[in-house]
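Next comes just one chain, in structure tokens: the form predicted alone.
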Amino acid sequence: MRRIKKVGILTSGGDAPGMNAAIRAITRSAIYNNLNVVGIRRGYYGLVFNDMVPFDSGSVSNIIQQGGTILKTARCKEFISDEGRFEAYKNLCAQAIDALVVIGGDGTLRGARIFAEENDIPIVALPGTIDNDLGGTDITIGYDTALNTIIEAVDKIRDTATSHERLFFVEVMGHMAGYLALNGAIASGAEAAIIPERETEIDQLAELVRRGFRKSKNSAIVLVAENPATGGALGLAQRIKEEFPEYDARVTILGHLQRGGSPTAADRILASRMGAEAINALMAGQRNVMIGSQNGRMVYTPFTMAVTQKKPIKETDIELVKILSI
């Protein structure tokens, strides 16, 4: 095992609150362990086109409270090709970068896995995605902040829903996972959550209406994951208009509002712990693993398992929404 002297950091995919806290922790933990640090701008694009800058402790000052990512993030179609990844590897070698820490979601980890398989460079990943859909970790960086953003928005929407005695469909992110919708419903007191994990099992909208969810209430809020399988909030509102015209339905799509904002304390702490652990992992000879948090402990999960393991939705949480909505 060769000694690591210089570490590169990049953020890729959708931004998530807490990414800057992770960048800060990785940078300062590396410097503490006498490693040099390079910031790679715009994700894998920066690898392919050699957009890299040296980092010192001052480079990450006063960023822990900032949303987004100071390293920026972008799509890179060139990295999909063999030629693009070879160019990226040549740039790493030219910069004398011995190891990479990547922060992102499912697509970021898939790219890291392929790159690591093709080249002899250790890579450690941090799960940075508001969707909370990666295996090997109980929670991902950005999820808690996004959940709090949803709660704040739903609290305000409820004022209007109550005043006008309306049914509101609130669409939240979660293209392949319903964690934001389900836990957002529990935390905000919403009457239901419509999630992709249940859509193949049951017609969730029909079940909702059959339950008579407005018998004891003059308004209702339903959180909907944006996945096409659910029909989205607009699709469900249209179904209400056609199939249940007695209900006055409205739609609010939160969209990219959920990605922004200053990270919560929980996200700052999680990102800081994961960032420091990424450097510990590299110095211990780990490679091609994602840092996760399970039952409060830092754990290592191989890339393949992190992107293929399906994190199950808790049936008890689905039942809890029903129980609390009566």
Ligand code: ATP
The other form holds:
Amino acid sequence: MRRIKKVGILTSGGDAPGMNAAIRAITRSAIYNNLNVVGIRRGYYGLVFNDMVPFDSGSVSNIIQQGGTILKTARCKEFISDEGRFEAYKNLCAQAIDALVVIGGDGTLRGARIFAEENDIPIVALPGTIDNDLGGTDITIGYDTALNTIIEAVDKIRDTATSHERLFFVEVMGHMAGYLALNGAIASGAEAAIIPERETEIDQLAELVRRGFRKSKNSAIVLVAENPATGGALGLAQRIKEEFPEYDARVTILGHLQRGGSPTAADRILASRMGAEAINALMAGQRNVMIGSQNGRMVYTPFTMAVTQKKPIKETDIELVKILSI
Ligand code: ATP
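Please give the corresponding structure for the form predicted in complex with the named molecule, as opposed to the form predicted alone shown earlier.
First the chain shown before, then all remaining chains and molecules of the complex.
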């Protein structure tokens, strides 16, 4: 087994609160293990265009509490081409980087998987996305903070919804995944969650109206996962106008504010544990695995499984929202 001497770190795809805590943990654990560290800027873009900076322990001071990512992030189309990835590998060799830790979502993992198949370089990934839509881990870095942002916003919307006796559709992010909407609904006491996972089975809006939530309440809040197929919250409000005009429906799209903010304690701890585990994994000769947290324990999932495994929504949580909204 080749001994690793220099580790490169990058953050890619959508930013997520806690990415900085992960960068800090990877850097400091690497230095603790006598490895050199290089920060790669703007995700795969920094690899392809050779935008890298040496990191020492002080490079990651005072960042654990900051949202976003000090390394910046980007969506890099050049990395999708063979030529782009070849440039990236040449730059890694020129910098003598002999292992990579990448932090990002589904797309970032797909990129890492292809790069690892083509080149002899060990890569470990951390799941960093507010969507929580990756298999191989119960929870992703950034998800808890985004949930907390959502409940804070919904608490405020509830005041006006109650006063005006309105139906509010609050659209949350989720990239075709209903975790934020469903658990946001449980945590904020919303009347319903409309999620992409159930889209093909049932007309969720019609079901909501059929349930007759007006019987016991004068206002309602429905969390809606963004979904181009239904038009998200705006699409649902339009349907209400046309099909159920007796309801006074309003829309709030939370948008990018869900990505920002200081990470919660849960996200800081998760990112710190995963960051340290990434270095443990590399030192132990692991390659091409994603670090996950399952039942409170750190586990390794091969990239091939992490990108194909779907993490199903819990049916019992869907039921819970219904039960608690009577
Ligand atoms: P989020 O879940 O927040 O959207 P993500 O990691 O899924 O994050 P993407 O934009 O899908 O974000 O992917 C990040 C980057 O990964 C892309 O910009 C691209 O550089 C790289 N990438 C994605 N898919 C591939 C692929 N098939 N081949 C090579 N690189 C890829």
